[in-house]
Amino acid sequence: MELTKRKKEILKIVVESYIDTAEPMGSKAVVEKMSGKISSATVRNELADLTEMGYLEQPHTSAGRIPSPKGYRLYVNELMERRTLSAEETAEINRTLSDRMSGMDEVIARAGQMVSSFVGYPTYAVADHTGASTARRFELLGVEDSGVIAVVMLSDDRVKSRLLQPELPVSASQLPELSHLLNTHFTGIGASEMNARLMNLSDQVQGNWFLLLNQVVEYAAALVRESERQQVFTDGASQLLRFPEYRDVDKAHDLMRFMSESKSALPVPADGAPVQILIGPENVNDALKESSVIVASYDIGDHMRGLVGVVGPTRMDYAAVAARLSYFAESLSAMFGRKNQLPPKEEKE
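Could you give me the structure of that single chain in the form predicted on its own?
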């Protein structure tokens, strides 16, 4: 059966009405929104055809029609009008991005929270390492009470530090030489090789030095191992309760629990497309079969990308969410492209 121009217009009307109202749509309501004159009988026939073709569903015999996942997919691919953000929307996102963030880790961790605030749906954010990081540089700094701050710069430009208390005292004058030793033997390698090299040095350095080296290498190896795993942050799961699709408390709680306890199973597309939309059954995980997910990716830097996903009912406003998510991701890519320059902090009066 051919999907004519009129059928596509009717499908578009039904989808957009259902997004707005969450109510099935009957033939009379469709007639009122058609661009030309058409009888209710003709629309009823077209609705029946669209249902038979799998683009619409009829919840009850006497009810109107609602979109099916197949209908949403055609709408997203061909019928949806791409949204352009208003000046107010772009200003809102720009304000969010410039809100006192102190480092790359904080940006990634808060990305989902920021998006949830201006799309009104649950979100998740992923720090996706396309390759494992290594230690690029070490620095040891002496502090009072014989403490040592170990500073580790990673190959993905993150800088981490930890206050260590050496088991045996090491003088501040020896720290530059120990830093040199670390930079000579423990940069550019994986965690297991770090441990192997540490063992090889055990007979070559004095005991108090080796104990401190062991603490620093153990810390750096943990950072490198962490970079081999995806970090996933979720936010706004309780937003689901606003939507009629989740009036069934058990259904809402099941999805909220999934986002909290199984967040590593949330979709992380591998092909790097700027924005992807997964509708209902297109989601691999059963917990998302009755939901839709919109995911945007942004470039962070060396061997790393970020993703922000929005989870909601299949009735979500795809055009509005995709536009906002796309602008947010493009802004983050531009921000990190400026040598990881974060937005300026707001000055407190």
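Residue numbers count along the first chain shown, from 1. Between two forms, the rigid core is defined as the largest C-alpha subset superposing within 1.5 Å. Bear in mind that the values here come from a model prediction, so they are computed numbers and not experimental data. First, how it differs from the form predicted together with the DNA.
With a cut-off of 2 Å and the rigid core superposed, M34 has a Cα displacement that reaches or exceeds the cut-off between the two forms.
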Contents of the next structure:
Number of protein chains: 2
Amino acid sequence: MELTKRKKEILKIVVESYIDTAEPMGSKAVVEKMSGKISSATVRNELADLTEMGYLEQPHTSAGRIPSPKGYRLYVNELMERRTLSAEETAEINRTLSDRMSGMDEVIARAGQMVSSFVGYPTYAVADHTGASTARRFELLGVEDSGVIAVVMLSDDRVKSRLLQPELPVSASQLPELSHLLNTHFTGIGASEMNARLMNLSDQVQGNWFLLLNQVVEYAAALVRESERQQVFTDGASQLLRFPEYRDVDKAHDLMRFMSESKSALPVPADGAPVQILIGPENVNDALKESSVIVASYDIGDHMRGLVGVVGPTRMDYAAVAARLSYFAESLSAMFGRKNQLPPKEEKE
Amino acid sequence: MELTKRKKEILKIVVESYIDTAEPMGSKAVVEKMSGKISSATVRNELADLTEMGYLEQPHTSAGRIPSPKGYRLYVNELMERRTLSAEETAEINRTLSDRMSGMDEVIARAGQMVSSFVGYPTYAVADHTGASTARRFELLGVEDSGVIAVVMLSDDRVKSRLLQPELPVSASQLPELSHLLNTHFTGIGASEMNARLMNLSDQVQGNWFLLLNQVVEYAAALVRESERQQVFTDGASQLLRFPEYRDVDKAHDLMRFMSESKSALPVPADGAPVQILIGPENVNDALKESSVIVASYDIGDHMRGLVGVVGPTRMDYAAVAARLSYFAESLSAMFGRKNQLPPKEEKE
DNA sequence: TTTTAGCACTCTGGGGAATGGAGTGCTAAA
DNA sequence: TTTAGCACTCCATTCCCCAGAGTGCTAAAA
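Given the form predicted on its own above, I would also like to look at the protein as it appears in the form predicted together with the DNA.
Now the full complex is given, and it begins with the chain already shown.
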């Protein structure tokens, strides 16, 4: 059977109505939307065809039609009008973005929050490291009251620092030498290798040095390990409850638990695709089979990608969410993607 | 009317049963719990008295009794057996704590997560700064490919750092001088004062210096501002849905929204109290009037307190949560509260 | 004075049965 | 190929009934 232009038109109407109302749509309602060019009986025939072809479903014999995942897919691929954001919308996003954005890893956590409050769905945010990161540069700085600041720059350009309290005092004048030691022995290697090398040094350096080295290396190793383990931030979980499909508390609970617990099982976009849409059963994970996910990636630094995913019912507003999400991702890439590029300045309110 | 010992015993039984089952308790069930020392008619009289005195409530005339907020309060103050944690429980908490704990501000965020997964209720976590923090020390470090690492130590002992890309190159040899400039002009002052001083310097230093200074100061000002604004982390919101009192999606939604949005309106413990319990209407905020909050504070660094609050239904398991929460708070204080003290070492699995 | 047994009464929650409405599919005519 | 007409299906809502749980009260017993 052929998918005529009229069938597509009707499918589009049904999908959009269902996205809007979450109610099955009947033939009469379709006729109204088509401004009466056609009778309800004709529409009924078309609806029957679309159902047979697998684009629509019937909750029960005498209800209207709702889109099937296949129907959503066709809608997303062909029928949906790509939305562009209005000037006000982009302005608002820019304002949010420029507001306060500090280090790279804060970007990831904040990206999820921002997107969630912006699109009105729950989100998750992940950092996607290309390859394991290592320490690239160490620096120790003395502070007055005998504390030591350890600064570690990682191969992915993150810079982390922390105040350490040496167990035995180390004089400030020795810190450059210690920094040098760290830079020669502990850069470019993984966490376990760091520990191994530390052991080798244990009887080559003085006790107070070793204790400090130990703290620094432990800190650096924790940082390196942290970047291996995917950290997932979820935000706006409560938004789920806005939707009638999650009025069933158990469903909502399951999905929320899944999002906040099963780090790593969340979808990531296929390479190259800026925004990917996964509809219902297209999701690999069971917990998501009745929901949809829109996920986008953006560049931060030269060695990292950030991911933001939006989770919602299968009838989520694909056009609106995808538009906002890709604008976000593009803006973030522009701000953090390459070096020597500054955030677009925006007047603060 | 007097609150006899027997009345208290009965009240305790009712409260604990209700905490356990969320079902109103009738006179017969009470008799069973008291192992038959007394008849149900007697218990009925006592229950009627307790109701009249305001410790119990009746959902409707022919239902059992449930505790009123006043009843919970009495229970918490007098009747509840303070729980102590078993060796396994403390061991598990210690394991979680020692696992990975980096900088101070990560502590706050992670504390909420840990407590939430541990006690099985949603939590919020806040940093409570005593007084506004300022920058205490600046340090600029050059990296090979012309980037500059800015290290800022704040008056609250937090150390933050970030990689900057100067718009115009600044030679590495000039960085110590610039650091000195920063340390003399921009320490010990608030964010707006920083900007003012920066303006004053604008025509006293070379253009490329100024551009870099600008970036550093903007970064530092953002850090200072960040510590003024209370940042609230919430975790485990989905746990709410475990409880029958939040099966009403709207109630759950309201509370979740409140927790994730209304930063700052969340309860903080009165000074001195290590753990504070707020029952139902004792909460100032409307959104919490039908829930209870247990909040604890712990010390991190010398100038900061962290707060962790546990949110749940009024029938939450006060004894268990309070015990766990205070153990957490104590452990965190011990680990981060004073300087020169190290986390209790625990073998990592 | 306190406790207990007995009893009438109240209220809830759950399980049908009845009903109206929305929507369908099919047939036959346009 | 489209349309009007019609019988049919299924759901959601409402109403009603009833068992069960639990109460308060009275009057007798301790």
